[in-house]
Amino acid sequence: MAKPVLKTKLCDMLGIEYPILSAGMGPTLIGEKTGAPVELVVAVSEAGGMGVLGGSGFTVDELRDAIRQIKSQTDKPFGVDLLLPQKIDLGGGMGSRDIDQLPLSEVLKSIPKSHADWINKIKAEMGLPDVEVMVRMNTTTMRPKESVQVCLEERVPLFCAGLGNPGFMVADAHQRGMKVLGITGNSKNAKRMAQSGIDLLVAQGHEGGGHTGRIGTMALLPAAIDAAAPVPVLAAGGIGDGRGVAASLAMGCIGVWIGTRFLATNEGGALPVNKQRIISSTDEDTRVSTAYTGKTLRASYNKYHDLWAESGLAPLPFPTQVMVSSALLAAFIEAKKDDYVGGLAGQVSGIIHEIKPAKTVLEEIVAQTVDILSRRLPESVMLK
């Protein structure tokens, strides 16, 4: 059987075979090793798409090492996704300290008493163990300027900003032959990012996992495409098979950015309990909450969502809220209370029923997209 052909402008821009990128998913919690690891990046790129490394949980040195590992395992293009927060302050100026790591218990001394009391109350009521977690102060999220510099020095083919506007580094990236991608959840920000000089924009709908906005994908895509023109747009949020890809291309996008479907693969970096939750979920089994990071974030439903909602507390700024959630979730994991544990996931979880190799997932998505566009759509639509 001949290899399917699915090519858009994005393929020429990035030097890839198929217009499909795996989202640069990173860990949400302190100490997590989840997200988009090297193995997933290599698998997606080797299969003809573009794998994107979720770099938010790496230290600056680990980021450089991971980039070099990818280069040693594939000569195909790949991307790196970093979070670029405008301000970092964990309280007491901790975010500005020149320290590699601190015990989480030490960091928690600087959060508001109301939040610290709530953590202690939940731990006491549920009999949770004390779990000491080390907070790495030298991660890429804590040191975004240094991390961007690593990507520039390593000439990463595609730099992606999962949070923040990367316009400030576009000129330097272009000098090195790199492309720059931004992510938005509304048309206002789409216009602002496009004007900053980026090459590509991902418009992610409310359905998507991880940090997400308020606008649904079908409403967001045409608005973002119009606002960002002539910067081309990729679709994200609720895309997990060829039907979503075909619909995105029909809307005017030049490619897609897929997270949850690639997270639930053999190479995906999610914890086993989180992968299982994805494949056992319905389309109603995710929640958007500020519980994890202080920003609206979609994850698989678990009882921690209920605990936070009942607390009556206001979320702390990112990334301070991550310390609050990490303190409890580390204890839940240690106590094997899986009902209180759930990773990032989108509403598309409802159509994901099996963990497969990333290569197989990409090939199936491409085949279904091509079948829809070349056979099923022409047969079902009468055109004159």
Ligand SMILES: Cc1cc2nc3c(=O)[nH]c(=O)nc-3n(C[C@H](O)[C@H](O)[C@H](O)COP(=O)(O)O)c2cc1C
Contents of the next structure:
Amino acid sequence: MAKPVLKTKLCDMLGIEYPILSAGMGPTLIGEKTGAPVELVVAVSEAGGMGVLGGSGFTVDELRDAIRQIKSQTDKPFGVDLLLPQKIDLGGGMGSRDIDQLPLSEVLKSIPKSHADWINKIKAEMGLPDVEVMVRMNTTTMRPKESVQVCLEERVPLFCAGLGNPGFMVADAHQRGMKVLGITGNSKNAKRMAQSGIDLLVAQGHEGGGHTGRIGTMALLPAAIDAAAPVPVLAAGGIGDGRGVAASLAMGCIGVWIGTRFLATNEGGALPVNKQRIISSTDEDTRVSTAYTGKTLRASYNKYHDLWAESGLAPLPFPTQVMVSSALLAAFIEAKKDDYVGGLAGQVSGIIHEIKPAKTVLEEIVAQTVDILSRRLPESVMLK
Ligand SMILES: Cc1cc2nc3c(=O)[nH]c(=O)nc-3n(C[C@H](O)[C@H](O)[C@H](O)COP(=O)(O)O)c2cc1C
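Mind pulling up the form predicted together with this ligand next to the form predicted on its own we just looked at?
What follows is the whole complex; the chain from before opens it.
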């Protein structure tokens, strides 16, 4: 059977066959493998979409290695996603120390007493063990300038900023033939980012997994498209099959950025327990909470959400709150308190029922999108 054709301006801009990107997804909070690892990037790019590496948990050297691994496994274009926080302060000047890693117990000494007391109270009440975790201080998120430099040197085809405005590196990226993508959750930021010279903007609605804003995808897309014009927009948040892609293209997007659906694939980097939770979830089984990173973040519902909500504490700034959640998560996992553990995931979990190869997911999404756009609308729609 002939391959289906689904082409937009995005395909010409990036040199890809289908206007579908697998989203950059970072590591789990206790430093497991990244959500969008080399295997996923290669599988999606080879299948005709564009895979985007989740580079936020790597060290700078690991980032360079991962980029080179991708290049050695595919000739197709790919992307790299980094988080570029404006300010990094773990308290006590920790963010500026020139060290590779620190014991978590050491890092926790610099957080406010109220939060440290709360961690100890929970551990005592639940009988949790003391678990030592080494915290990496030299990740790309802690060293944004060096990490961007690696992407420039490696001439990564698409640089994506999952947090922060990448405007400062656009001129250098363009000089090297790269494209730059920003991500936003509201139209005010969409306008600001578009004015900074980026090539593409992802508008991610409230439904999405990971850090998320307050505006639902349906309301956000037209507003972001208007605000960002003439910079073209990709849709994100709640897209898991061809119905979501067809709707996004109909609304004026030139492509889509899909996270949770690609996470729950053979190549997706989530812990097996978290993949299982996605496929057993309904559309009601995720929550937005500041518990994990200090910013609003959507994850599969678990009892840690309730503990944090009941604490009455204010979240610490990103990434300091990650230390709080890491300390407890490591203890929950060690004590096998699975009810208190859940990975980042979006509301679209409710329509994901099977872990499959990423290539199959991409092919099914393309086929369904083409089917809808070329001939099939529900019977309830009548056209003259
Ligand atoms: C496990 C996971 C990790 C994520 N990590 C990042 C990240 O490191 N950087 C980023 O820009 N976005 C991150 N996101 C957000 C995704 O890039 C994407 O915008 C989102 O998943 C889209 O919504 P969907 O999950 O409904 O497809 C993450 C999402 C998930 C599910």
